[in-house]
Each structure stands twice: as structure tokens, then as C-alpha cells.
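Below sits a lone chain in C-alpha cells, taken as the form predicted alone.
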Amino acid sequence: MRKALAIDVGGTKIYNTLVNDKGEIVGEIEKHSTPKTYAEIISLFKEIIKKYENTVDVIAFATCGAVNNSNDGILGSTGNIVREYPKTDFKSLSTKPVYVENDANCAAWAEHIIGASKNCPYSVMLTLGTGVGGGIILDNRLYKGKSGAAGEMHFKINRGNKRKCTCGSSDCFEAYASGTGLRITAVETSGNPDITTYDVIEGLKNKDEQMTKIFDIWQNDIINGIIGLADIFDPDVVVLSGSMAEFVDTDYITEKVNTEIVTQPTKVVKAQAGNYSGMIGAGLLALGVKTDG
């Protein structure tokens, strides 16, 4: 059975493990703090690869940042990792083939092959965390656009608040639908600058009226974004993953979305591929695992 060394690169943590061509994790999951300098990042990559290179068929990176269509380089700075990171020459890191893909795209592929969107030729995945990631599957293929940067969730859902987004623009979907967006909505609604997402979730569990109202505003922002995505891509399913997806009501979201879209009905579900879907998807992509479609 073929195996990939999968490395998940984030701004604060780097994980690695072994993934086989069935999408199974078959090695120890190792966790490292993301180094603060570029030289240290490259050194860590080489250390990980040296340890496993002779036991795998390919090296697979799931990384923060948009990745080019040749799957060997990053298109620009990601903002949450050292500035020099995009200049990494990934292919030079190993004598084995090296494959690189955006982490959200990798997670979307894992859901497509073994998870919540399995057997669905058309799907959109949203990762709801500190920010919002996205991956799009069209006709059983990962859609990357002309340059590789497709799937960025920075389209406008302007309510006139001029809410600043991490991309440098304002009033983007990410600025509302992320965990950060929930906190800002909570501050705006309550007038309390110290309120946290934890406060909102705990209040929701305890049926606090104000916290429930805040959560409903945030969830409706997610719905508005999904309506736009469903109208554009006409997906079989929209998959929600990430730490904040745990709290949403997918049945309610599905009902509301389907009352407003002009395409055929879709469904909204929670991800099933697990916390390490980025590494699983990277391994499957690097190993060339596809559906029968």
C-alpha cells in the first residue's frame, strides 16, 4: 500500500504523520510549534523529511496560503507565518516527489474522498475557525481557478459596518462568519468590549436571551454567505468544518438556505474526516487518489 508523509503547516503549529492511499493515518501524529524564523522552518521540514523519507512514496504539504497550479509553490505571504515562507523551494526538500496544496483545499478533498461529501461530485467546504477557509469541488475535481487561489472567502456581505478583514479589505464574509466575526458581532450587539466567543457559546448553552440573539446574527451571516455560494456553484452539499462549526444548526441552515437560493436544493452538513483532514487530504492528493466519477 502506498504512503505519503503528510505535513500540515500553520502559523502557530506544524503537524506531520503518515497517510495511506485509503485516507488512513498509519503513523504517529507529531506536533511542533511553528518556528519564528524562515531558516528554522526549513530546518524543521528537513528534519521531518529525513526521518520518514525512505518509508514513503511522496511528501505532501497542506499549507496556509494559496498554492500555485503546479502544486510546488506558494503564491504570496499568508500573514500568519514568517514573511519569507512563500519563497520556499519545496521540491528541493526531498529526493521523493513533493506535492503542495492549500490546507483548506486539502481538507475539502479529504471530505470528498472519505468524508461528508463522499459520492458528491459538486461540493463546497467552509472551515469556520479564527478565519474562514474554503475548498470547492466541481465535477469531482478540486477547483483552483486560473492561478490556484480560488476558494478564498473574501467576498462582500456588507452591512455598512465597514468591519476590517484580515485580507486588508472590509465587510468580507470571513469578517462575519469566522470566530473572530462572532466576537465582533458580540461586542457590537452587547456594547461590552470584553465579551468573548466563549461567553456567547456558554450563554447559548444556557439559553441566555442576549447571547442567543448574538449567535443567531452570526449564524445568519453564515447563511447569507452559503446562499451566495450555492447560487454560484449549485453544490450537492456544503460541508462545515473547523472549531466553530461544532455549534451551528445545520438543519436550520439547510432549511433557510433552500428557501432563498435560485438553484436546486442543497444540504448543509458537518465535516466527518476528522481533525487531521488537512493531512489526510494532502496525502490523498499527492498519491493521486480520486473518485470513480
Contents of the next structure:
Number of protein chains: 2
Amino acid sequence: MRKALAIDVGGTKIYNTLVNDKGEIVGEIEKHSTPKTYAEIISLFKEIIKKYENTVDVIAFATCGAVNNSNDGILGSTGNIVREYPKTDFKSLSTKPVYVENDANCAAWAEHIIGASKNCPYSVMLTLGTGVGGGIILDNRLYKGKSGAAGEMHFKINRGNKRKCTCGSSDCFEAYASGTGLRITAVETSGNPDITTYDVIEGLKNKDEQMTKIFDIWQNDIINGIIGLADIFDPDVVVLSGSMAEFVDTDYITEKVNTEIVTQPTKVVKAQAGNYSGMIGAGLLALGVKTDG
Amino acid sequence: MRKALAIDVGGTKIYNTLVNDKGEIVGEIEKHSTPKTYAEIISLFKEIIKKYENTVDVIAFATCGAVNNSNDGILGSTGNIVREYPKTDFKSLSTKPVYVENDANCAAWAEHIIGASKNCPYSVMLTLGTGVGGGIILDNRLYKGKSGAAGEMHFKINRGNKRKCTCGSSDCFEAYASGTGLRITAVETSGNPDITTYDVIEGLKNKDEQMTKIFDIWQNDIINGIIGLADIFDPDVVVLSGSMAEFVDTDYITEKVNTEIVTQPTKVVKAQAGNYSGMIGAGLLALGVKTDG
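So that was the form predicted alone. Now I'd like the form predicted in complex with a further copy of the same chain, please.
Expanding to the full complex; the earlier chain stays at the top.
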């Protein structure tokens, strides 16, 4: 069975494992803190690759940042990782084929092949974490756009520069639907500058009235974003993944979305491919695993 | 040269003409008021088709309403035309092949083949009229979604049910970016309930300060919507068509959009395929005219 060395590159952690063409993890999960210098990052990549490259068919990176359409380099800047990182010449890191894709796109592909959007030609995945990632599958193919950077969830859901976003703009979906967005909504609603996301989630569990109200405002912002995506894409399914997806009520969201959209009914569901879906999807993409469509 | 009888079905007018496979209009433009009863609409269709069907290869409808993926029927309700219209069995109207597509999709296809998005594999078209229509071309193909209804521009650009939309929901892009949206923005900004879209456009031409300010608010809502679409699709170009597109400043819009998006730079341009682009696009689609991509 063919397999990939999969490496997940984030701003704080780098993971690696082995993934086969069924989307199964067939190696140990190794975890590293993301080095602070570019030279150390490249050294770490080389060390991981040296250890495994003779046992795999391909090297698969799931990385932060937008990835080009030839799947070998990063477009523009990537936020919370060293400035030089986007210059990385991934193909030079191994004698085996090297394949690079954005981490959210990889996770969406894992859901498409083995997870919550299996057998769905049209799906949109939203990764609700500290920020919001996006991955779009159309007609059974990963949608990348003219340059490879498509699927950025920075459409605006508010008017009048009400809330700054990490992207430098304001009022973006990410600024409301992320974990950070929940905290800001909590601060704005409660007037307490020290309130945390944790406080809201604990309050929700304990049926605290104010915390439930704050959570509902946040979930409603997510609903409003999904309504827009459903009207634009007419997808079979919208998949919610990431640490914050755990807390949302997808049955309620589905009902609300279908009440408001002008396209045909869709479903909103939670991701099923697990915590390492980025590496699984990178492996599947690098190994060329796709559906019949 | 192959040609189509093209029929454009709107809530107030029905047009017909002949279109060849170069996207040229090769017949007279005939204009009819949309009949008030379903029986009269079907009679008019039959009369038009009877007159031309022996001289063409295919019958091409550009219609209001979302059209299914087999291009022979309408999905759901269509707003401002008789209630029974969506039940129309288009294929039964002629012995020649009959092809049906949504009017905004047809117009986007005309721009893609002969107009402003020619040679652009990825484009989004917004038709700014009384409402807002949308047409999406991805990888040189018309994007239709799971059911055919994709491309509805009812994503929300405001929060808190601030403005009702014709779709029954609120805060949609259409409620701000349409001509109707401009009028409501003018009423809200000026406090004058009798102000019209015409007043704003005339004031803009005469450099009236308040009218220019109102216009800028409206144009900024359009910019904010385009930012979201550009971040989602990473398109080569965004095409603005429709009666309201005449007044916008596409150079300014392009600059503002590219300042805020996190994907790669795009261009915002005005449509070039003319007032009958719906019929031209319907004809080209029905005749199977596409690009190499």
C-alpha cells in the first residue's frame, strides 16, 4: 500500500506521521514546537524527512498559509510563523516527490474522502479555532481559484468598521466566528474586559443565562456566515471543524440556515476525520486519492 | 453557422431574438410585456417558437428564477412572475432541443465568451439592477452547485436585522447593493422618505455633497461584498453589469478591494456584452459554445 510522510506546519506546533492511501494513520504521531528561526525550521524538516523518506512514496505538507496551484510554494505572508517561511523551496527538501497544500484545504479533503462530507460532491468546511480556516470542494475537486489562495473566510458580516480582524481589515466573518471572536463578543456584551472564551463555554454548560446569550450571539454570527456560503455555493453539506466546533448545535444551525437561504436545503454537520485531518488530507492529496466525480 | 432562438423571460418584459455561435445577434429584437396569466405566457412562448423554430438549431431561454442542473426546469419560486411559471415544461414547447438557464448566469456566460471576462478562467459577475443577480464562472465552467441554484447574492453584509431583503431574510448584499438598496440608504442617510435613486444619481453628477456621500456609502457596500467574494473565489475578474453598474468607479473599487483582500489581486470591471447579454449567453450555452479550459 502506498503511503505518505505527512507534516503539519503550524505557527506553534509541527506534527508528522505516516498516512496510507486509505487515509489511515500508519505511523507514530510526532510533535515538535515550531522553531523560532527559519534555519531551525528547515533543519527540522530535513531531519523528519531523512528519517522517513526511504519508507514512503511522497512527502506531504499541510501548512499554514495559502499554497500555489502547483502545490510547491506558499503565496504571500502567513501570519504567525517566521517571516522567511513562505520562501521555502519545498521540492528541494527531498529526492521523493513533495506536495504542499494549505492545512484547512487538507482537512477539507480528509472530510471529503473519509469523513463528514464523504459522497458529497459540493462541500464547504469551516475550521473554527483561534481563527477561521476554510476549505471548498466543488464537483469533487478542491477549489483553489486563479492563484491557489481561494477559500479565505474574510467576507464581511458587519458594516461600518465595527470590529478589527487579524487580516488588517475589519468586520470579517473570522473576527466574529472564531474563538477570538467569541471572546470579543463576550467582552462587548458583558462589559467585562477580563471575560474569556472558557468562561462562556463553562457558563453555557452550567446554563448560565448571560453566558448562554453570549454564546447564542456568537453562534448566530456563524449561522449568518453559513447562510451566505450556502446561497453562493448551493453545497450538499457545510462541515464545521476545529476546537470551537465542539460546542455548536448543528441541528439547530441546519434548521436556521435552511429557513433563510434562497437556494436548495443543505446540511450543517461536524467534522469526523479527527484531530489529524490536516495530515490525513495532505497524505491523500499527495497520493492522488480522489473520488469518482 | 449554427444559431439559437433566444428568449429572455423577466417579470415585466419578455424579449426574443436570434443568436449565432459567435455570440452575435442575427435577428430582430422583439419585446413583449410579460403577460399576467400563466396561459398567456405559454401562448406567447408557443407563438415565438412557432415563428422561428424551423430556422434555428435550438431554443434558448434566459429566465428569471434558479434553473436545475439538467437545464430544463425552474427550481422553487421566482418572485415577480405568475405563481405557476416554475412548473413550465420547457422541453414540451418545441420539437427542437430546448435549453434553459438563469438570466444572470446567461449574462455571465456572455461576458466570459465575448465580453469583459473573456480569457479569464475564474470570474464572478454581479448584476446591479432593481435587485442583484449573480453568475459564477470557475475553471471556464458555469458554476451551478448541487441543485443548479448557486450564485445567489444573499450573503449578509450587516448584523442585527438592520434591513429587510426581498428574499424574506435581512441584511443581504442585495438589500444594500441594488438600486433599491441605494434608495433605502438615501432615505436612511437623508431622513427624506421621498428621495429616489434618480435624485442620488443626478446629485452625484452635479457634485452635490450629500448625494455624493450617499452614493459613496452605497458603493462602499458593493466594495465590501466584492472583498468577500474575492477572498472566497480568488477570481481573475469581478464583472459589474446591470443598470446601476453604469455609475460606479471600477478603478477605485479595484484599488480598495485589492487593499483589503487576503488572496491575490483581482480586477473589477464593467460588463461589455451589452444590454442583451442574457439572450446572447443563453444562445451560446444552448449551442454548447465554451472556451478551451
